[in-house]
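Let's start with one chain on its own, the form predicted on its own, as structure tokens.
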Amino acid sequence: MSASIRPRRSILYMPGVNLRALEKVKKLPVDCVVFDLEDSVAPDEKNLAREQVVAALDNGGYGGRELIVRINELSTPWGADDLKAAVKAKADGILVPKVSTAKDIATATKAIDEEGAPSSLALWAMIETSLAILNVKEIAETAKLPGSRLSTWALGTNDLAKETGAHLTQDRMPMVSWLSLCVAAARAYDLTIIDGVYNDFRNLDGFRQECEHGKSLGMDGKTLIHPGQIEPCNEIFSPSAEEIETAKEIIAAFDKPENNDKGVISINGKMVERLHAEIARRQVAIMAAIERLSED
């Protein structure tokens, strides 16, 4: 599965410390399993965590899906361990938490590098602090400096609450703003990005409800934290049956000879931009991704 076209919809947060979790995440319909050695994971218990992490990865048996490892901090006593790890156990890739500037991801950049780590090994980042939310353009912008590792931004809505005393609202709209502004720095820069959990996990038309808002301002998807609401997430964040024949129908038209130098041309009595036709490749793409990814 190509690395730049894999369906993000669903990224469950699995604690390292639990055995039980890490084996049975291997048969759930989730795309994205994030193997968690910070917030879930006591200060008393990091090393097995992250000892258990490792040996998981390397057992594999998770199929097509994408596995990354969300390190502490790199300032912490753990970070530094937590991403040599990481980088031997063969992860798809290492989210790194509080990332609040640019120069946050160039740290977390070199260290990878140093561990001489693939090229294909993604850095996914935490926006998850006010001081984030002020520098979304700069820390979006290192997504294009050669060597870049930056693919995905995981957004932390109960950090950003805590910290800055909104309120979670089921309309969010104390935030509503700052999840938008985030949505316009990762689209400018090419980048993936994930919404932030939802609580009530028993709550299903609230999660629902959020999902459907997460995607409506754009996301690509949401982080989870119980394995009952993978199945609603992979269907609000998966493109309709009708939205893929439309793309299908834009994708033809663009491709007929007359159209090659066309930027606009007019389908069922509409105009139809070529950028059009870019998303409808890509919605096509993601689809067949997951497909894919549902064989295995």
Second form
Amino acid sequence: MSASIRPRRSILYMPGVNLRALEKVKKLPVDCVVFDLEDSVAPDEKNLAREQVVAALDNGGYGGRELIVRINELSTPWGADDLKAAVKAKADGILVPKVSTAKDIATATKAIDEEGAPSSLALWAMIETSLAILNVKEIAETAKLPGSRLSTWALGTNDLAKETGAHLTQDRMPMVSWLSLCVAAARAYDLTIIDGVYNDFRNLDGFRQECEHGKSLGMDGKTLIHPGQIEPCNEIFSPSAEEIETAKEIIAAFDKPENNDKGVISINGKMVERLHAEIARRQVAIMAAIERLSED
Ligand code: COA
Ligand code: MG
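Moving on from the form predicted on its own, please list the structure of the form predicted in complex with coenzyme A.
So here's everything in the complex, that chain up top.
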């Protein structure tokens, strides 16, 4: 299993203008941090936010967390400067908002390349427009083009609701078909997929329900807006102790010489296929990555 597996359970947005948040997150157990220059920053504060985020990245202190900068759209007065600043400050990734077509990915990739970014700098895309939902396949398949940087999708459920008129309900019925479609497209092209935010951040029961829902749809993790959401999110999106134990049993069973060329075996009265061994290996690798991160 690839050493490049990274846990992406909890992804916390922080407004780039909020200095306390930029500092506080160094002690929070999140897998990824998104330094936001877009929706959470007012137009008058765009330049200040960019300067503060660059200074925070330069000063470091964020341990093994994956550090992502969400830039403004490249068509806005700030987008190009945001992108340049993020490359220069050596962010791990750039999150591009309102990606709606394959061309948007090509434009962002070209702009990042032109700044001389290392190949390790990842491109993350917000999927949050109705056009993006109609174009999920063409956007996802850009991940297989030579020189692609696309690694991750973050779903923007607030923007989707705003644009389409669909309601943000606790059961998410109005959006579930779009969420599932995105999961299928992401899986088809090996992308990480991260669920949208839960706005009612003081309601932790509702939040837990939505995490469970996202996990059941196949999401890898969830974007967060408040420190109080981190622990339940990490717990729900980590493989459980029981899952890891079962995974290890499955791997050990398929590793036995007598099962070497078998496609299907029986463990504790249940049918287990070779595909289950692949899932098991991935779970164990993710757990190891989670343990490495928590040692940082
Ligand atoms: N990241 C890091 N720290 C955060 C945080 C975040 N997203 N949100 C709050 N905190 C910190 C606060 O700075 C405060 O720290 P302090 O105790 O050192 O002062 C502490 O957590 C408690 O905050 P609280 O008073 O409960 O929240 P609030 O009322 O100040 O802020 C929000 C509520 C929603 C405005 C704020 O959480 C926020 O801005 N979230 C991110 C929004 C965002 O980025 N949106 C764009 C993507 S949808
Ligand atoms: Mg948005």
